[in-house]
Partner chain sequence: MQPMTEFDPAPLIPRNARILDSRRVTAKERHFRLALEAPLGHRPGQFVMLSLPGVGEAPISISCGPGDEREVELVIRACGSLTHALHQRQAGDVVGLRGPFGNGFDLQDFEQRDTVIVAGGLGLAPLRSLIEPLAARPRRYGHVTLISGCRTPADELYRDKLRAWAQLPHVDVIRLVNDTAHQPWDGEVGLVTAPIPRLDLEIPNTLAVLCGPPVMYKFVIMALAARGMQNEQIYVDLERRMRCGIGKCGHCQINQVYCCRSGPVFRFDEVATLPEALT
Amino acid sequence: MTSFLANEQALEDWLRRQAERHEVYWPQRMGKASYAFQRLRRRSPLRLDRLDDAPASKPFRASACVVPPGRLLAPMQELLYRFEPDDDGGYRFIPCLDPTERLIAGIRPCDLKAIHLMDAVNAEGVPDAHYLTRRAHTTLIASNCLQPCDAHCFCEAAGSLDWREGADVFLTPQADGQQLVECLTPRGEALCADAGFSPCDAPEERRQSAEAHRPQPFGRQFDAPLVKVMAAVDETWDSPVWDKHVERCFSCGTCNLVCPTCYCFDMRDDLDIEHPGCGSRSRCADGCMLPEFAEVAGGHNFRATPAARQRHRVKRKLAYLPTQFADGSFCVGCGRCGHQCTVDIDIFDIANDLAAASEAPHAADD
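May I have the structure of the chain above on its own, in the form predicted on its own?
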């Protein structure tokens, strides 16, 4: 695939030209510390990474983008279809698919992996036409991480720091102030065909040279290798760790709503009072940490306690889904859940404690 070098101004001009053709989303500052992926407008600020950026001065950070970019593909609320009576006494169902051409730029590797995982989830079994239609019409431009986003980051420990799969174009800041622009797919090639960037003959060398500036270790690290952490989560059912980390939990579901690999939803049917027989079906994001999530008919709740719900959530990320899809951890280490939790409950700490507890008997035997 083709690679280029582009100075900051040329790359910014190119992104703004793309925004004139179709929807382009870029992390925009919200208030003093937060960011959100919003539509790039004529006067929207657009600041790219630089090699010498200190962590605190990064122009945008994954965990500070409270809502992950994957929500542009799977909105928090979404109209699925409308229905109306037909002439034969039955019903006509009209799907509401979104084929809008969009470009999401500035995606960090952790969020890129999350989108890759959601691609797999939504393609399994009966494919989700709503997600997959958006995905088919979306171009992804990812930005390499050379500094941890903040103190909550553990993307390297979770195995997502070097993730590139799914990106159409991958950007890496260079020591000379330029950006390495790697086209990883035919769509990326077509996007850059008329950009006017300078060709680059040694992209691998350029990228590795930039990545050599990363601090070691990169962000928080588990006390054990990821495979052992995941095994400890998988093998642990009854443990005081589950209770320890929910003593102060409000069961508000924030961790679910900001997680880039949570995808549960609830359904709602709305009837049109003015037109009997007509209506629509929609879905909205739901979360397994909410008290009523596992409540069924008759008021029975098979995960009634916060500890049971927390156990389910952590096992989904580090045991159940990795086994089902064989694609590594479904926690990508973005740090959003710990960053946004009102009482500082963090999946990193839970997994670390479970791994430590699983090693304790072995230490005693020694």
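Moving on from the form predicted on its own, please list the structure of the form predicted in complex with its partner chain.
Just this one chain is shown here; partners and other molecules are left out.
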């Protein structure tokens, strides 16, 4: 696959050219401390230093981007179908699939792995046409991390720092201020073919020498290897650790909403007041931390306590889904849930405590 070197101006011009053909999304600073992937408009500022990890710049931080980029593929609320009366007293159901050509740039490796996992989830079993249609028409440009996002980040510990699969183009900042542009798919190749970047050989070496300047350790590290942490989460059912970490939990569901690998949904119907009998059905993001998530008619709740719900969330990320799919932890270590929780409940601490508890001598007797 081809690789290039590009300076900031060339990259910016190229992305702006893409915006003439695709919807281009880019992480933009919102207020003082957060980011959001926003559509690139003709005059929107495109400051490439946000991709650049040089300490002097203010790089884009994944965990400070409250809504993960994967939500462009699975929106918080998404139309599934519209309905209208047919001539026979019934309905015409019109599926809403969205084949808009999109290009998402500036995706960090943790969010890239999350998108890869969501691809697997949506392709498996009964394929999800709404997601897969969006995905088939979306190009991903990812951007390497040479500095951990912030104090919440634990992507290296979660095994997603070096994730590249799924990216069409992968960028790595170079010491001289240029960006290494690696095309990883035919779609990436086609996109860069007439970009006017300078060809570059030995991209592997260039990427690795940039990565050699990463701080060690990179972000927070578990006290045990990831496989042990995951095994501890898998094997622990009754444990005071679950209760300890939910003492202050409001069951607000924020940790679900911001997670790049939370994909549970609820359904809602809307009626079109102006057109009698017409309306639509959407799905909207839902969260297993919300109290009524597992409640059934008659009032029985299969996960009635916050501790039971937290256990479910943590087990889904680190045990249930990793058993069903091939690529390891479904927690990609982006740090969003811990960052956004008002009472500082952090899956990193929960997992770490579970691993410590299962290492403790008394646990061996159970």
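The term rigid core refers to the most C-alpha atoms you can superpose between the two forms while keeping them within 1.5 Å. Because the structure is a prediction, the values reported are computed rather than measured. Residue numbers count along the first chain shown, from 1.
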query	finding
Rigid core superposed: I273 CA moves 2 Å or more between the two forms	yes
